[in-house]
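Shown here is one chain on its own, the form predicted alone, set out as structure tokens.
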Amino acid sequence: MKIIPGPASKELGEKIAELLNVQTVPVFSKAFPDGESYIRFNAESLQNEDVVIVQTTSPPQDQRLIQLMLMADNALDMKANDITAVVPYFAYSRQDKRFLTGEAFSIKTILKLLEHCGVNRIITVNTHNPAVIKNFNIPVEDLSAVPLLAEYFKTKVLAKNPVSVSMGKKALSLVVEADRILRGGYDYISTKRDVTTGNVTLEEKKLPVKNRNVVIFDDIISSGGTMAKAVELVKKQGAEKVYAACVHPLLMGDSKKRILENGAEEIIGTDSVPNPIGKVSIAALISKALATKGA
């Protein structure tokens, strides 16, 4: 096996191919003067070698999705026998249906690129419907970061017995899979979201929060704007301390500045993509993937 570290998880594919003790294909990467991407490995040839790319697609997603298809075709070219593409944060994995009529179904779309392109598996992190994702040709394993999360909380001490809140009914397995660790109850922040417009309201509900410090869980944080509200709902419904707690931050704009205003004492995520609040990092959560399926 040989890990190629994308342009967007440089650092994150060295530490996975540091933990199963294998060499990395160095790849150089620029954008020319029009935005086009230039993609070049520092290898002669992949010939029957299994190699795993690493390349999460955060914002630029574009960008960064072009990247790894780059990078897969390329390996294709170089005759690699086995493409598994790791792609921490899976950007257009929201869109996982058609909402209104005559939407692109752009998850289905950057999967068949991807199959076209060579990849044969993927591993990726906490996906928006992991059940969608497992409708089409490529197998695809959808890990799970939130008891790293929660395990963070617990060894640090940063929230005593927390109860731990999700966003909307259908994020409560978040939180149960972290109250597994943190065993101080959970309930779930009620919500309701426009299809149109895509804006999330939040619902008058009575959580058991009074005099207990907090963990908000949730997938994403991107504008923080639902995260903002959620903090500072649970803070007028008596909350001690509380935390928002996120497998991909992706904290566009203000966003961060935006939560710590309503109320919340820290924001804590992994390394899923390039951000400064990573402090957990799915390193090896992933490691432990690739070895066990012996990619």
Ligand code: R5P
The other form holds:
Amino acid sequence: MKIIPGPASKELGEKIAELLNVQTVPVFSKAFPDGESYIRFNAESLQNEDVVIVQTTSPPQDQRLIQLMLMADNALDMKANDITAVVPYFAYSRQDKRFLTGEAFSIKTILKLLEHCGVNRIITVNTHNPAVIKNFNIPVEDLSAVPLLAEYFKTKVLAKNPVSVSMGKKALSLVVEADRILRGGYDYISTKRDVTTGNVTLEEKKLPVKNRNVVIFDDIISSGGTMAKAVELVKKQGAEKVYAACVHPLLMGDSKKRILENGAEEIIGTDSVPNPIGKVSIAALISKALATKGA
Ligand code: R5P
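Target state, the form predicted together with ribose-5-phosphate; input state, the form predicted alone:
Okay, now the whole complex, with that chain kicking things off.
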């Protein structure tokens, strides 16, 4: 096996290779003045190699997806035997159906393109809707980083009186998982998304947060709007300390500031995307999945 650490996940890819004790194929990349992407592997051939391309697709997601496709097709041309794409954050996974007539079913298009570029298997982490992403031709393994986040809170921050809260009923599985470690009980914040504007409103719902240390779990923090409103809501209901936890901290614009200003003690994420708050590493989780490949 050889690991190809893509330009978006150089550090994570190298960590995974180190944990697996396998060689990497260094990648040179650049953007031309007009914005087009260029990729070159520092290798003569990949004949008979099982290669693993590690490339997250956080913003600028279109560029990172193109780089991923260039790397996969290049590995195919260089005669790789098997191509696994490790895509910790899978862009476009929120457009997992046609919410409105005439809309593109974006995640389907991306998966089709990757398949055509020779990707045989995808490993991702807490993708937005695992049931949908697993419905296409390429086998997708969706790992969960939630236990790692929960361990962080257990050992580093919250020893006492914790409660785990998810953003929306659909994300309840995240806090069920977290509660196996934090053991303080769980609930969900009821949310409603306007399919035209994308705006999320939080419904009034009494939560078991009074005088408790609350960890709010979400898969993604993008604009931070959803998490900032959630922090405000649980604070209003008498929570003691509130922590914002997410697997993929995209943290666009002033999202961090908005969440902290609304009363969060800390925002914790993983290193699924390059970011300043990714204190929890998913490298071991991914290495383990790669090591048990085909087992
Ligand atoms: C939505 O379904 C996701 O789980 C997140 O809650 C959402 O993507 C967060 O977006 P933002 O940070 O822009 O509110």
